[in-house]
Amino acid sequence: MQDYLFFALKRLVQLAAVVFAGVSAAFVVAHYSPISPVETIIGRVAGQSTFSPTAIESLRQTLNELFGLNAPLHEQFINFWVRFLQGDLGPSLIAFPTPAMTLVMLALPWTVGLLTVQIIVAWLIGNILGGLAGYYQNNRFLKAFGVMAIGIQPIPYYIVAFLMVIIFGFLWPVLPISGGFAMNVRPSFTPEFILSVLRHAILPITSLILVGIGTWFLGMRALVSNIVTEDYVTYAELAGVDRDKIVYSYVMRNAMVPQLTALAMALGGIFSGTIITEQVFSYPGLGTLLIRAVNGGDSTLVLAVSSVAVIAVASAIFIIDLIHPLLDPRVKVG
């Protein structure tokens, strides 16, 4: 138990280092971005009224002082981390004066919901069917499913999302193709609102799951196809051990460990796919918020979304790292 606690502490230190590096990189990118919050505000103000060059320059200097852009870069970096640890990165420009972190916290549950359902359903179904396909290699249904998986897996998330929009939004319009809930439904914990949220989530989640299942199915099938040739599996079959026990206890259990590692490595790509899918369906998550921030030149909001995304993905990988030794006793925790 002491070794595991020491292992968890090391992983926690690594998590802190990854978050610091990732958020710092987001700060540097936002700082050197060609999109300037000061010039964005000046452009909006100048477009609404007529100002003299002197007044515009005075406004520019005031805004630079307000955003702390007159300070040296290292001071801006320190001030950013102080505000970040306090949970306040400043107001959003596209929703001024609402704090950027408030908008992120409102959008985060929608993205987390999509990611959670997609990962659980796609990972479990893909691995179970892939494991069965690797063991029962002559099963016709599993062979047909494998052909479908090979065809769907290389397709990007957003292409599948566009196909879902065309099919269920125009050719067979039975499901909503935009938004997180119906416009005539008030957000509250009522059956009407919950059902509306579920209906609007069907297409985004389905498009993510279709690609995800194919990926995990093919990976698991390849692993199990190699494991079934191992001596301990052959001996168990010759000894008359029940087939179900061989499949689930001997074969799939051993193959799940590398698949769990693959899940940790794939989380970044899954998150990116979710971001793009949300934009296709105008889903009110971090993806849609990020695109709005980029189009509106809101660097504060872009930095807030990026920072939260780094923390979320790094934390998910950290949790998987903690689970890994519990499933595989070969992993050293000392």
Second form
Amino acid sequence: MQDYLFFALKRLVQLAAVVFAGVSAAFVVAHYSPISPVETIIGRVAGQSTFSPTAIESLRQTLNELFGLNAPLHEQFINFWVRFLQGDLGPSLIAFPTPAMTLVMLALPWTVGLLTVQIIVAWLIGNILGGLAGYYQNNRFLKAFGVMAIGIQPIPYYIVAFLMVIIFGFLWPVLPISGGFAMNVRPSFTPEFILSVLRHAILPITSLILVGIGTWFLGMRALVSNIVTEDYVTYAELAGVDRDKIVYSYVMRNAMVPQLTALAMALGGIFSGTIITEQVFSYPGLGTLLIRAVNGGDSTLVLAVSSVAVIAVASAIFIIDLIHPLLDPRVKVG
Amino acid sequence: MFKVVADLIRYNIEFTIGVILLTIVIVFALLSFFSPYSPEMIYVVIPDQPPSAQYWFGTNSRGQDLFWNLSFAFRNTLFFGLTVAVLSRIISITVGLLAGYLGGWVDRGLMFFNDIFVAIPIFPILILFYFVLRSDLDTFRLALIMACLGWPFDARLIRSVAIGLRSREFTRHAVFAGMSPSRIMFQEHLPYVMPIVFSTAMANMIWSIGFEVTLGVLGFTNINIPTVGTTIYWANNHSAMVVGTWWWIIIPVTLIVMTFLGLFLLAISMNEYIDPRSRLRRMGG
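Switching from the form predicted on its own: structure of the form predicted in complex with its partner chain?
Now the full complex is given, and it begins with the chain already shown.
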């Protein structure tokens, strides 16, 4: 138990380092952006009516203070971290003066929802089918599935989502291709709203699963087809152990652990894919928010989305790492 | 080398298909050197012509001959993928061999960095770079950024092989013979990791071209340089599917899918070739 706590602590330090590095990098990059938030607001305000130069100058002073831009860089950096830890990144520009964090928090559940459902479904189905395909190597259906997985897996998320939009938007319009729910229902806990959310989630989730499933299928098949040549499997077969039992408890159980590691490694990529897919379907998650922020020149919001993305992915990897030794007693803790 | 390729073509159907697909795409990209039009020129032919004997891939709403325009796009995109692959290979080989051979605190330090890079979601970071660089984000700069982000997985793989090599007999002989660590790493160990380097290079190209296409489609690169991404960007910009100029979308998407499929098939068949167990199984041994 003490070993496990030490292991968890080590991972926690690593998590903190990842978050610190990622968020600091985002801060530095955003700091050197040529688009000044102050000038953007002034442009917007002054564009609507005429102001005296002194009024604009004092507005600039006030805004500089509001954004804390008068301080030297290292002080800004410390201030940024202090306020970041309090969950405050300043006002967004595209929805001024709503805090950027509020917008991010509104978008986050949609992304997390897509991500979780997609990962669980793709990982489970991909691994189970892959395991079966590795064990029963002459099964026609599983062979065909393998060919399909090889065909779809290398295509990037964007292209698959895009093809889905073309098919279901133009050729066979049966499912909604944009938004998180229909325009005419109010967000509330009514069956109508929930049904609408589910209907809108079908296409994005399907497109994500289509891309994701191949990775797990191919990985599992390769792992299992190596494991079945091990002596203990031959022994179990000769001893007349039930085939299903061999596949599920003897073979796949062993291959599960590397696949879990692979999931932790692939999570950053899956997250990127999810927010790309969101953008294609105008799904109201982080991806769409990020693109809107970039197009609106909103550096605060871009920074907020990137930081939350880094934290979300790093924490998810942390959780998977913690489950790891519980699933596999052979993993050395510490 | 030629014998290996000949063997692969004979015994490995995936490799053969991959080679055919990629050859088509590469030849198509190389045709751009004979293009009668400059890729920046617009309204040089009649817009919105469907594919015909005169315009094989049709023309787009910007008055470009899609055949030649796409061949430039593929040349740029493939060149981009190749640049990222080469640069990131250099980083991953260096990091992987150093960490694997030297071990100790060098290994721990490098792997700590490695884990940070693995955990960072790349897409928001790339968007952030676009946000700062705007139209200065040309193909080469994007390639540099992608190369700096694309090495950690493969460095880890190379490291695990290098750890195995360190305890081998010949390494000990080399050490006793007074070979310097850098010569051991780059003369003795490097040839052993080369097969992995090639197969991961393919996977790396899929990854980098995938991001290039995505950023291009969103308009987050220099949209005046023809790449596969920017071609689809302009098609979307002119609502190609709604207007009915479907060839403007379908043809680039088909070709890019062929590219990805080709690269992927090469990568997995090479992986199989590296693993002798699966190679024997395939040859019926």
